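What follows is a single chain, given as structure tokens, in the form predicted alone.
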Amino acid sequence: MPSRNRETWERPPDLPGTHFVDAMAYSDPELFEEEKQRILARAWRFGCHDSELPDPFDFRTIDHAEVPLVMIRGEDGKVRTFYNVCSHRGAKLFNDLSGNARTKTCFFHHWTFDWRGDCVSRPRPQPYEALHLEAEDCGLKEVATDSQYGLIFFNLDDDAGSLTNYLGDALSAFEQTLTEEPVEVFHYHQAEIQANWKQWVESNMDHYHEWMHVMLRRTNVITEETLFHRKAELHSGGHITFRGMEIDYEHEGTIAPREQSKAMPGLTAETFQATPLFPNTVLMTRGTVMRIDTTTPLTPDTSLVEFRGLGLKDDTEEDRMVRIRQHNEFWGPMSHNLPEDLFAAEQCAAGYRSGGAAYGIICREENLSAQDDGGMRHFYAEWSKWMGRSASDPKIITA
């Protein structure tokens, strides 16, 4: 096979238009500011799990399509989310990514507020008065708040429909997992990786990508039999799940064996399974522990990644400790597989950002197994309608 010339290189595949995507789609700044707008600020996105905020006045904050955001429970135990900023001068309130705070005080003019969100005081408001400006009216602005076993969502958007039609069954395969026995986050770091938003995203479709890992290939991953049992289920609202793979860990001299008392509940302790959820939030487990990731994009080229790590809220102290080494073999901040996924992304944003890579091709079709890219293909479907435009050539308007 000759190699191409600048002409046949940016000429787009001869393949339908759902079977790959423009350079554009990656590094375009007028498409980055259309996508916070058409999809961060409508779609609903996982904020944090139902135990990193287990006592009344806890907060933990978020920032999301450049919006600062504070998410407290109540005193009556309901978690509200709000526009993390004073109502009075713009300035942000909470700074620190959690804490307990009955109230809130801005450091700039004082004005408080309570975990409702009500303006609670304001020093000398009588001049306020003439102009009738009251307390009742200088509240923070609340946005939707809902939760699907123990997972807390939010949405920007004021007419946003339900998280229950948003999400449809695709939580299906964790629901035992997450609601047999209560569970809780053991761990959390972030990473701030040098890609656009999908190409991390894109890691967790792409078991193609399998061949890269090390472990995996040490394991019983990456064979005929594993890669043809294994199947994507393609939800509604581009979601995804991927089920059906059974890893090896007896065989592999450098990993932990795994303990089926450890399982967590509705798996064994060699169940690997895992649910992209459109846009950018992924649940998965490795048998013995969970892990959540949500991606938020930061720039065209930059993203920051936070990660989770989850096990059971009953866990002996010596439990625990299997569950986080298990859990750090691979996705901690010095694990297998993580530290590549990371180097992954940041070189295909690379190529991408130069202005070198013209097109990213998803066309394998392998009847949804394993390294079929009929999941990004669903995902890129899914963009595609909310955008407008297809990522084949978004150039182009759509709708």
Contents of the next structure:
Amino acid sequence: MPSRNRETWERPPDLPGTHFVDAMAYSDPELFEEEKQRILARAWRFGCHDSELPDPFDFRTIDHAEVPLVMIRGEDGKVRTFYNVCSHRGAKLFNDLSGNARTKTCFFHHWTFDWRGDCVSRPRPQPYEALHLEAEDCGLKEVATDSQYGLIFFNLDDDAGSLTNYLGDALSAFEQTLTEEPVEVFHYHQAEIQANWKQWVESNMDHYHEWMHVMLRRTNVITEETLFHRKAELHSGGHITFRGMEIDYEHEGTIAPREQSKAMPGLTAETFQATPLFPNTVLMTRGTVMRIDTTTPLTPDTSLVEFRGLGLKDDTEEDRMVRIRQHNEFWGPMSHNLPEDLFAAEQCAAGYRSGGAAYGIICREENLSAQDDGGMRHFYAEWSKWMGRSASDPKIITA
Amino acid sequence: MAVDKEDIRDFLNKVADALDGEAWDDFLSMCVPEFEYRVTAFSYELNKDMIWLIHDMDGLRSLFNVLPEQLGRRGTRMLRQISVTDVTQVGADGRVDVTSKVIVVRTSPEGVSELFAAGRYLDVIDVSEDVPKLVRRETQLDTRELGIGSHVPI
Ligand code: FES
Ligand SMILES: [Fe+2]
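Okay, that's the form predicted alone, but what's the structure of the form predicted together with its partner chain?
Complete assembly follows, chain above in first position.
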């Protein structure tokens, strides 16, 4: 294969437009603004898990979703989301990352709000009377909120359709795991990375990178045979499920074998399964433990990734320790795999940001099995629908 | 037996030097065979304590064994600055509890340094023999944003 000059390097690959991505999609500031308006402001996005708001009046703030948000479990058990912004003069209302508050009094002029977002008191309200500014005009801005299988989603669009329609059957592979017994988040960390948000989303769909990981090379857990057990199911709405693959952890002493008794409901201890939800959340499991990634774009070149680890709420101390260890082995901030995956995303980002890389190739075809790039193609087909532009030639508006 | 705080300080500096220098065998030789190492952090998001890494001697050994093959930038260095804040003799068994503040600075191969992590070492040290040895170390992190993370124990 000869090396290329500028002309041949920058010429679009001789592939169908569905099978490659133009560098612009990762780095163009105007496209980035459009993504925020057309996708992030309109899509159902994962906020947190039920177990993060176990009791009435528990709240959880979300600081990076373009608008500051707060999710609150009401006295009626329902979770609602509000702009975390005081309706008086804009102060951030909840400053703690989590907590419990029956009502919330703004620190600034002491307007007080309840869990329905209603303004329930204003100190010395008489001077408002002349201009008829009533307390009922002073409620918080509510944001659409709904949940499925304990996963709580929000949607910044007041006219959003239902979450049920949005997800369709995308979560079916995780239904039993998430519902048969109560599930609990035991790990949370976030990482601000120097990469476009889609570069992290892709890393959970690009299985071709498997051999980058030393633990997978060394232990030979991915074999030609097991690879072909994996199938990508393409759900409508741009969601995907990768499943069918079982990992044999017994090859070498480096990774401890996993006990069947520790498998989460509906899984074996060797199950390796993932469901990327459009646009920015991925659920995955390695049998004994679950992980949820949520990627939020900050700038075209930087993203905030939240990582959650989940086990069973009623875990014995011993079982929880097993899950923690097995979570940390591949997925913790000091694990074998996660720092390698994040490194890869940042290195790819550097290639595109510099203008050096012109296209990304996603044309592997293996009947949606093994290391087929079909997951990424499915994601970009959906991206194109929302954006009205194709990812391979985003300069051209298609809708 | 009285504990010489100066000796404890020297010992912990040697441990930090071994880790900084990636002299893993030296580090392990300063630990007892039943050594336990963990990295912990408190999540204000979950209102929960978390364990981010937990290893015994075997676990650490296999971690160190794969380090040369782990993906990352060669020439990245870590520098652990410690200051001992508390030394408490626990009993007659020759073990002391030692708390130190630790600041970890990471320097890129290009020579750009940045604060990587801040936290505390909660150590149990056996001082009953000629040379002190680590029995237990908990690295309690204040910093929870570690960027792409680290393959190397903090
Ligand atoms: S800004 Fe909140 S009460 Fe005034
Ligand atoms: Fe990976």
